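As a starting point, one isolated chain is supplied in structure tokens, in the form predicted alone.
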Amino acid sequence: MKTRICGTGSLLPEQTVTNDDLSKIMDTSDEWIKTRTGIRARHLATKETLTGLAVEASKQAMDEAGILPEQIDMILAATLSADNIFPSLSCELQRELGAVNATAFDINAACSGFLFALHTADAYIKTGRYKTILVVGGEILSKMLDWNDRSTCVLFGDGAGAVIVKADEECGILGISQGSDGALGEALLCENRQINNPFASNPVELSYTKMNGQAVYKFAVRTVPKTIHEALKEAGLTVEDIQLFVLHQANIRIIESVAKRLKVPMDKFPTNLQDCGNISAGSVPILLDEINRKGMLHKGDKIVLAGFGGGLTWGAAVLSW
């Protein structure tokens, strides 16, 4: 039994924001930041729900698959921004769509999310125990920046992206690969609220994300490759056998240079992230959807999904569409 992705759906806030837009209220450019990226523009949310955009991805996402509210057994959301720190963002969304038989819970892997979640999925289905999850991604990254801090702020973006996957005989997750490693976790960080009781007193402050920048960079490029084939070996298959690889949105420089160790042209790798940035858990789902409403994916193309981010975790999938 395999897990297949049937059906998919995002959406973007309204709110666009150019690289010339900040640079009216910080000390950046469009080149300084666009050489670096490769991000021209980010959409962020002004009035927009992370549950709200969530809401209307997984509605596309149910329709292109056909699948009622009822017929959904499981919602896992990958999140570290979600509207509340409870409830849930699984267990809003299985309100808001009228999902009663599900159940539902977060995962939180930073950028590599939505992989680790579409990883849990497949491991529910091939147990048997579950036929249809909703698997979600999504992000309000702009709440958690320091709109001051001009080398991070830049980089990130809003949105969110769903997908449907059933039990198939035929078609589906052939491979997959994950990690993480704790003692890397300061490169990208975002402190909680400190301890504040009657017996201990610390200031309350807002914590922002902050990120060592090279770090991240020559963790990626050393990690992705390695987890890509991983995952590729599990599924019996090279990079050759590969039509598309679908990753997580950064940096268009890490992406090259992934490309450039998998020794596989840059025409294979889809980006969106020139008009997006980086959607943490959003952003495979996003540009998976972008790519399937563009009819880029074929029945039988196999593809690769893969992840990387803060904890710092990485994970890839090998999939038959």
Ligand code: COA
Contents of the next structure:
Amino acid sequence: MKTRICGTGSLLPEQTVTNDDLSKIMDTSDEWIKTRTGIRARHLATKETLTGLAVEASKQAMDEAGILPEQIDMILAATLSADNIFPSLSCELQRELGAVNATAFDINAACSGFLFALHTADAYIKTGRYKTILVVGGEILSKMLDWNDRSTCVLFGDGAGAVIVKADEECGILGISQGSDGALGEALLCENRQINNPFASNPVELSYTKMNGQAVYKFAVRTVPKTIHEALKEAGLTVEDIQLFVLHQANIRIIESVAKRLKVPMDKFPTNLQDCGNISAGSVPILLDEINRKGMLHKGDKIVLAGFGGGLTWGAAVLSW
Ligand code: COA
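Return the structure block for the form predicted together with ligand COA; the form predicted alone was the one displayed.
The next block holds the full complex; its first chain is the one shown before.
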């Protein structure tokens, strides 16, 4: 039994913020951001909620898959920036969609979150316990950025993507790989609230995303090709068998370096980071939806999805469409 993606959806916030817009409020430039990252613009939430973005993305995915809310067995949402600490984004989605028969919980594996959620869905489908799962990845990371730290805030954007996966005899996930290295966690970090109770109190200070950009860069270019090779090995395929590589959209230079290491031409790596920035757990499902809607995916095509990020974490999936 395989886990097949039967529908995709996505939504970005309305407000586009270009590099030039940022250069009016901080000491940066379109040239610096574009040459270091490939990013030209990003969408930032001004009035949207993550639940609202994810609901619309989920409805699109359900429409394409021909699924009614009551048919969803499980909702897995990958995020580190849900509207509430609890209830989770997935429980909020359950309520908004009327998915009354679903079990719902969130997964936090930062920018690898969508891959980890997809792998979790795959494991549940393989047990036979669930047959139709809504997998969502989305972030409103802009609320967790230090807008005085130009080295991180220019990199990220907001948005949500969703897929419906179903048990299928023929097509679906053929191989996966995933991993974590908590020892490197400080390279990409955002602390939660400090301990604060009548017996131990700390000054109320909100933490924002901190990153050692060069450490994350080196980790990504080393780890992503390795995890893709592992997933391909499990699938019994090689890079030559793959039509498209849908990678986490952090930085064009990272994607170019992965392409070079895999010896695969860049035209097999679709990108949207130019207009979206890094949407963490949202980036892979949003890009997947974009290429699906453009008609770039055909039944039976072999594609690779891959992500990496905070934790540190990484993961890849090989699937037949
Ligand atoms: N605009 C203008 N200058 C900036 C800037 C900005 N937005 N951000 C940093 N700078 C400056 C720095 O202050 C530094 O100046 P200095 O030399 O005077 O000290 C200079 O640019 C170089 O900074 P550095 O951090 O060495 O740049 P870099 O070449 O390593 O590029 C990143 C920085 C973040 C683009 C790069 O390290 C990267 O992409 N890393 C991976 C990050 C990532 O993908 N994270 C998400 C993972 S999920």
